[in-house]
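Next up: just one chain, as structure tokens, the form predicted alone.
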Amino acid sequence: MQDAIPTTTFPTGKTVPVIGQGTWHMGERKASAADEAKSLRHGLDLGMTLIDTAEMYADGGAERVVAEAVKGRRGDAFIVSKVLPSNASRDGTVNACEASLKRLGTDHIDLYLLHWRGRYPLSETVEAFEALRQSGKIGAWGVSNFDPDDMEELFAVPNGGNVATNQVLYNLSRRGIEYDLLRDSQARGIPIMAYSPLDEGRLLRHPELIHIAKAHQATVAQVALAFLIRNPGVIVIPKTGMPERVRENRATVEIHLTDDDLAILDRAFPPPGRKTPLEMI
């Protein structure tokens, strides 16, 4: 019997598994949409209930895939979606959310994020988020690709302290957030959502990761994910359209890295020794 997936809790009190499912690049081809939805449903069956998507992904196509995946079982899923910065004015955010709700086939989004900083003042976007939350159209709101200075600016606007998460690029080869952003977020009880946790597949060929994976009778992907979720308050959202990879991601919880493993990984992927600009892709 597999270990239960560890969980983390948002400031709202909502608890989610630390291994979720991403949808970037889903919905780009009609021919694969059914298989993608089937893969997401399989993840739901395995307890990976957090599904991350965005209006930007395939111009709404990924949200339509999610709609198919959760059809008849919306209560099993915790859906995260995002508004583009070009839509993030007071009225534009509300309109974008309504459009996402329609594509997702649901009456609420559990967590709604600003995808990255844009030209609209944060106060406008937060005002819209709060209105959506109070109307029940979203359960909570957060941000994505915010560095520590962005977060401080956010906390200073009215209701900015209600931010529930920050979704950022974080993986073994991109550890810059460990210098300050991760620690600050943990201190505030704001979970970090790590996108591209396998560095778009580039980590899968690294010799040190291959060596550790063999020692654990695991896959390289499992080692890379295990490294991230060992940190309190970190949620990973690997994307796959293949059920066998979904099962592999789920089994990451069985991998327990040793101190020696972590020392090897620190040598291969040195932690940041100074503040670095937040990376994005």
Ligand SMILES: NC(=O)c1ccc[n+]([C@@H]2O[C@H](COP(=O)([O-])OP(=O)(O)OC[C@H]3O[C@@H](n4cnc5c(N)ncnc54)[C@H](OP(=O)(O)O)[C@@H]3O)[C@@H](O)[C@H]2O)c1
Contents of the next structure:
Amino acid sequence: MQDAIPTTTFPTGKTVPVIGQGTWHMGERKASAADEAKSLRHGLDLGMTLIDTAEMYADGGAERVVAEAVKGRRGDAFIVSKVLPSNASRDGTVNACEASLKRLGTDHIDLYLLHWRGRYPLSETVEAFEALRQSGKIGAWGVSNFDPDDMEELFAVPNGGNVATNQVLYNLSRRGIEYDLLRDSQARGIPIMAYSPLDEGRLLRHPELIHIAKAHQATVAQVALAFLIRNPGVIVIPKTGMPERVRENRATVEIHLTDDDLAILDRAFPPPGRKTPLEMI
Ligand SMILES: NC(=O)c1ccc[n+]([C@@H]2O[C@H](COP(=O)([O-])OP(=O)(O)OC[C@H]3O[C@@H](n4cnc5c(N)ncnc54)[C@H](OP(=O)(O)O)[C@@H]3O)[C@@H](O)[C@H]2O)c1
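Now show me the form predicted together with the named molecule; what you just gave was the form predicted alone.
Complete assembly follows, chain above in first position.
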């Protein structure tokens, strides 16, 4: 029996396991959609209940894969989706959410994010998010790709303090948020969702990671994920369409990095010594 996945709690009081599942590039090819849904369902069976998607992914195709994955078991999943900045006006946000709900085959999205900052004032998007929350179409709302200055601006708009998460690029190769954003978010009790936690697969060939993985009889993906989830309030959302890799990512909970491992990782992937612009993929 494997250890349970550790959890973190959003400011709304809702608790989720810190290893979830990404869906970028799912739904792009009809031939693979059924396998992708199966892989997500396997993750749900293993307790990886948070599924991250977006209206942008495969032009809604990824949300349709998620619909297939959660069919008949909506209650097992915590669905995160995102509105494109080009849709994030007061009315546009509501319309985009309703279109996502249709594609997802559900009556509510658990957490709805602004994918990145665009031309619409934050106050408009937040007003729409709050209306969606009041009507029960979303459980909570958050943002993505917001740097510390963006967060300060958000906190200054009416109800901006209701933000539940900030989803940002965070992995061993991209540690910039450790300088400020991560600490600020932890202090405010706002979980960070680390996207591209395997740096889109690029980390998997790194020699130091291979070395540490061997010492733990683990895989490189597990070491890379374990490094991130040892931080309180960090959720990882690795994407894979392969059930055996879902199992592998889930088993990250068995890996406990030592101080020596962390020192090696700090040498191979130096932590930020100063403020760096937030990177985006
Ligand atoms: N908010 C944003 O702006 C933003 C931006 C980027 C991503 N995201 C979200 O974050 C999720 C994750 O990021 P990502 O998809 O960019 O990259 P990622 O999760 O870092 O890496 C995905 C790649 O790693 C492979 N992989 C996954 N688990 C593996 C394992 N155990 N062993 C070997 N290879 C493995 C996958 O291949 P296979 O599928 O072939 O297994 C895929 O090629 C996305 O899917 C999306 O939901 C959000």
